[in-house]
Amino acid sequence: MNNPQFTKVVCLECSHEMPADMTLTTCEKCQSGWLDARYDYDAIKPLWANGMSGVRSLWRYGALLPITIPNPEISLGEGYTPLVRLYQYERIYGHEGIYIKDERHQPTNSFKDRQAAMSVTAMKAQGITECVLASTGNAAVAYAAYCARAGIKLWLFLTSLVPNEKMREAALYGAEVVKVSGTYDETKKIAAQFAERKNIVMDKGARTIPSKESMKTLGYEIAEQLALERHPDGSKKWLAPDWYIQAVSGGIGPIGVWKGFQELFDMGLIDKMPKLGIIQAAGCAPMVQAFQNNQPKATPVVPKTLIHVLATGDPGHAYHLLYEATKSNGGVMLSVEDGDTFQAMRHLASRAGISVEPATAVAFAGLDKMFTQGMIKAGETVVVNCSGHTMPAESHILGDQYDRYILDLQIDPTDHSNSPKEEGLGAALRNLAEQVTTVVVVDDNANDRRLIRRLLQSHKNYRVYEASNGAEGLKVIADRKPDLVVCDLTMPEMDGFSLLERLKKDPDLASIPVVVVSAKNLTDQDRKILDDYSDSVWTKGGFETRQLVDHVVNVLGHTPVDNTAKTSQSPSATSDDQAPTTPIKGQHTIVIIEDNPMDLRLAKRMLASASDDYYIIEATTGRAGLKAIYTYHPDLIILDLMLPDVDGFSILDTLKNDHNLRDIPVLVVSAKSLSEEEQKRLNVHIKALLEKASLDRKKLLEIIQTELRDV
């Protein structure tokens, strides 16, 4: 299976070579993690010079690859998609030879399949049972896909912002997945912890040598493809376009091409290499915007996009290589807006008959831009990658209009007047202008929305509107032209930072005022960020919510509900997200120990609303439960079994083996399913189990009132 051509391992960082060895991770004289597999090309030169025979797979090119045939048990024929002509392109830009390269082929739909094929099968063959991945979505399915042919167990480590139907999909095939709130470098942080704590392998994409080999087959496959479409008489063997086009993220698919069209040159079989279009969503760009600058390295930048696939903040030396690939020889790189992503992908369905993700419709859209501004000379080739399946048509794709809410205009009957009925109906317009307030919420969770609205209705006459999601309520807001706008900070779809960013881009709305509640523990970025584009922050669950209403009214102007409303004892009503160091006294001391942020906010929130007299501190991995435990020795301990570090089962045996912890009271509130063994073990040390799934929060406030009562 290895392959003997395979001769050597370069460092691409100080160019130290060392033996051939696709396990290497690491440069052993200067520790970068950029390494570059070598073979004897002028042994494989004559073998490919005639053209290819055999597999219709990427596996045909393993003469160049550091595993020569694929393992049968993991193969799913990967590789070897259609080149597509795009004829309806061709007549719309004028200009003869657009391809794809159709990816959406591919086993699960996308190009990550040859890095996970490719990179399974090696560690299949190293013995290797377990593994961690951080992704952004598309590589976390092909890893799951793949690993559960080679029975390899898999840690996926995902955005919050991973579209559901991704992290489903992963979850089907038997991956592990683990949401983290956070973005993608955070992500891969956390993952990166992860594999080293519990001693496990962590695939690391681009720098791993199966990972970055893998993807130079599309190069190969591009040449050889395009030879016989431009030249079906077999005159040529090989034959690289004038441009290679692909939407990035972290950018392991331009690096792999750009190797396999550079080994190719070498070896006299193209007489060119292809120029790089490298296209970035405009939210999340750290590429494009240093390659503007002409600077070889990236500035790392917080992704502020929909395109959540891309959303990789630091290319880190990655950009490098692509910087010198793409200024070799009059390459681009360019950023799109999201908008016009999204009609990239309505018109490539609409008028080309191709259904993409809005990830490949970046390319497409920067393809646009590219003869738009004329860098594509006449008679050059393109070849655009299009990879990965069809998303679900939502809301800020197909520009639904956002029309639940309809406002019922009324004439006083008592109106006796003798105006026109035209000028009666402008009057009650004009009067509704004066007297109704427009706010606009938007919230994923709709508990949370009602709650705001109702709460602001039952004080105030104003119109609410409500948005699940941050690009659906910048319609919304665009829409409405709200005097007010209360905003959650993590949602899915677009998060209320780049919300904010948004509206304070807008001449026509950067002036509404914004008040941020949400649940998200700020980091010293993220309050400098609301600090300059939203009025005031609150934690959900840490106020009274009468103290909320004061406060929008007063933002707005208005007139106060009442001149005597009472001052918040609850532990933390503020604008910076601090809770106080010590409970008010009389409080009893609550920790909930819970790593799902919206079954969080619902206790808050329910204890918040079900007393003055709770001071609740909130944990969302184990071994911050502990901390809190031992810092605070609460009153009452709320607790999931299932979490990311330390499991609810260790944390209960903690408290069993501390003479100072046992007596604390311990309700159990969790999904997990349990055998006979362990509803024994539990009922040793807890006071009551409650199922998530059909929880009753009347009762389970009265165990927390009877467990409280003589405290």
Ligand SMILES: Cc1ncc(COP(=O)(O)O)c(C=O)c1O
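These numbers were taken from a predicted model, which means no experiment stands behind them. For the two forms, the rigid core is made up of the largest set of C-alpha atoms that agree within 1.5 Å on superposition. Positions refer to the first chain, counted from 1. First, how it differs from the form predicted in complex with this ligand.
- Residue 33 is not among the residues whose C-alpha shifts by 2 Å or more between the two forms once the rigid core is aligned; its shift stays under 2 Å.
- Relative to the superposed rigid core, the position of the CA of residue 680 differs between the two forms by 2 Å or more.
- Once the rigid core is used as the reference frame, the Cα position of residue 481 differs between the two forms by 2 Å or more.
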Given for the second form:
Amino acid sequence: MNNPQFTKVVCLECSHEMPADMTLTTCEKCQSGWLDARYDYDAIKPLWANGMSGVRSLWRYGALLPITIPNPEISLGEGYTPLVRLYQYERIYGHEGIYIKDERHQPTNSFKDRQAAMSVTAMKAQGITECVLASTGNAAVAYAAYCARAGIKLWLFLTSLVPNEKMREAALYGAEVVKVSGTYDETKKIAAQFAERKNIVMDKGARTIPSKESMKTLGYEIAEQLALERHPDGSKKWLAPDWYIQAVSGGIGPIGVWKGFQELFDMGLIDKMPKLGIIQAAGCAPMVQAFQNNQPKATPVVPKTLIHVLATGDPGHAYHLLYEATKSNGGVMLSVEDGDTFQAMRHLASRAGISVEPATAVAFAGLDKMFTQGMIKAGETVVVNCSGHTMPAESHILGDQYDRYILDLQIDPTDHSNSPKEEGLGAALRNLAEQVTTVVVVDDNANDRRLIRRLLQSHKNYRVYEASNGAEGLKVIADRKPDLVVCDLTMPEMDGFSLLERLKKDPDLASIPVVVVSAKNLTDQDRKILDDYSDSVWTKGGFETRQLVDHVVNVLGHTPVDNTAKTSQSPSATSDDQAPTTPIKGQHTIVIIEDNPMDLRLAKRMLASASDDYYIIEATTGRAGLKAIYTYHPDLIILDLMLPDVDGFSILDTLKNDHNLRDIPVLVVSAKSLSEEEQKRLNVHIKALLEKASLDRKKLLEIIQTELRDV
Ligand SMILES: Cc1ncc(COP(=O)(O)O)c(C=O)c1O
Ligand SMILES: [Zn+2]
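Now show the form predicted in complex with this ligand, given that the preceding structure was the form predicted on its own.
And the full complex, kicking off with our chain again.
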């Protein structure tokens, strides 16, 4: 249904006004192809001011679209994708308020489905039966699916670089796929010539009214969902983020999103415009180059990037629109190398459980750069457009490196020494246990790295990853979550001290032991830091290699129970393959719940040095602590109050309400200064309250011994 609030079309180049007709493609006065739809905002504002209701798809915003309701035969429920908070990245960057707009939930997994849904619905309404489109990949798949539903014959012109999987998917939807050996810009020209000769409509992307209007819905959704996120009480109906970040090729995404926010702003529904973070692949970054030179017009480039989806070498007038928008309020345009993109892709998957294709990873590599360069200020909310699933592209990205991530469990059928089956399986499992034991070696000297790797692997079949500086090391460590880090101190970019500090601040990584191997002459200050943060320090050239290997094997023998709760025994018992997961008879089980690695280490050392009789289970989050309590039913709990997830008070409440756990003595050791109210709340529950700042070790041990005497 056409929209009665759609009042006119305005030429973006000469401001000429035309009647409201979504099929217009050129200005009747200056022939420009850049036209813009306008609406009766005064009529819409009061409707939207009180918040939205209605369908959970992009069609809920029908009042500001050229077509107000979906064609049920065509619609696939496009739009209204989740806004997901990236807690994991918030911890990495020490920054609150990072979100993704998760466009992977779209019918064909990218934000191009918005454009395809609206454009194909419009074409169907006009009686169009055949259409031509040139695309770098995702628009092709989206249009192919929607055209299939609409019964429109689609001619797709793709560059030969588009991954086969995408071509195959488009072909599966019944599109005619034409593969062009040339750049995307050449492919577009050929497609246009083909369309003209055959007199078929060619979709002109950002320039067609339905396409651009469809992308506005990304902005509307973000403003609506962010308001709900930040103000769950419903006190705000719309809220703009401080940053909208997207990987950009032709630019239709951010052009549409910007317009969406602009309309909300003009209607007084949001009180600021977001800044745009436009990210391009360095090998095809005409917009970034022009922007950094302060030029309102981009010089076309010949793309040299592996991120083929983003290979628009000539952005034309789209750049000018984005230049104006980005410049107007302190946005940025920047480019990222392909290598950083692939790393960002793996990082996002392994760290946040979000698998994306390279075109989206570009945005995350950009996000990393923006944080590293301090472009994003404290308190600013960030939304990253997250599109594109890896599935069609992963073989192209992981390539032959893929093997490294796959573990092959082979059972040797010839090994039937004792009880045939078990023996073969036992050997295979032992082998697997070694293979899944992962060590990251961080050292800028390639020879030293190789030496450490060989030393370790000559002893056991560990998986060893290498990194040449702290920054790279941090990424590999976050990706692989190794069992041990071997780390140098003096390194370029980020040295070992900074790396240790970053690791110990991250609750997901803090418990990974770090063995330092370095040639640095250590000052007293250095030693103090290392004493707190690292497992042990070895001076290069100053030890027998065998000793280091034995030590590492020993450290790795203490296999963690899970990532956050791990057992450590009293120092005397150190069998390397089978660290016992139950206490030895006569030992007292103590669960320590403490998120600060230094405090944890301190408490552990103290207990270990006092007696061999303690079986210690560490947990660095409240949830892991509770799990450990349920699993081990300990004799004593040492509890910090401020924890990253479930706080100490809630844990105490849980214990109190469980008659099996109610009687376990709890010692609270906390840095939190307590209100009287809190003191009272605690006193009912706990055996003792000790302050971290003035912790008296002797007293703590005495209390523990008294509590455990009767157990
Ligand atoms: C996942 C993804 N990100 C970014 C882009 C670039 O989008 P735009 O055309 O808005 O520049 C594309 C384009 O196909 C894409 O598929
Ligand atoms: Zn004009």
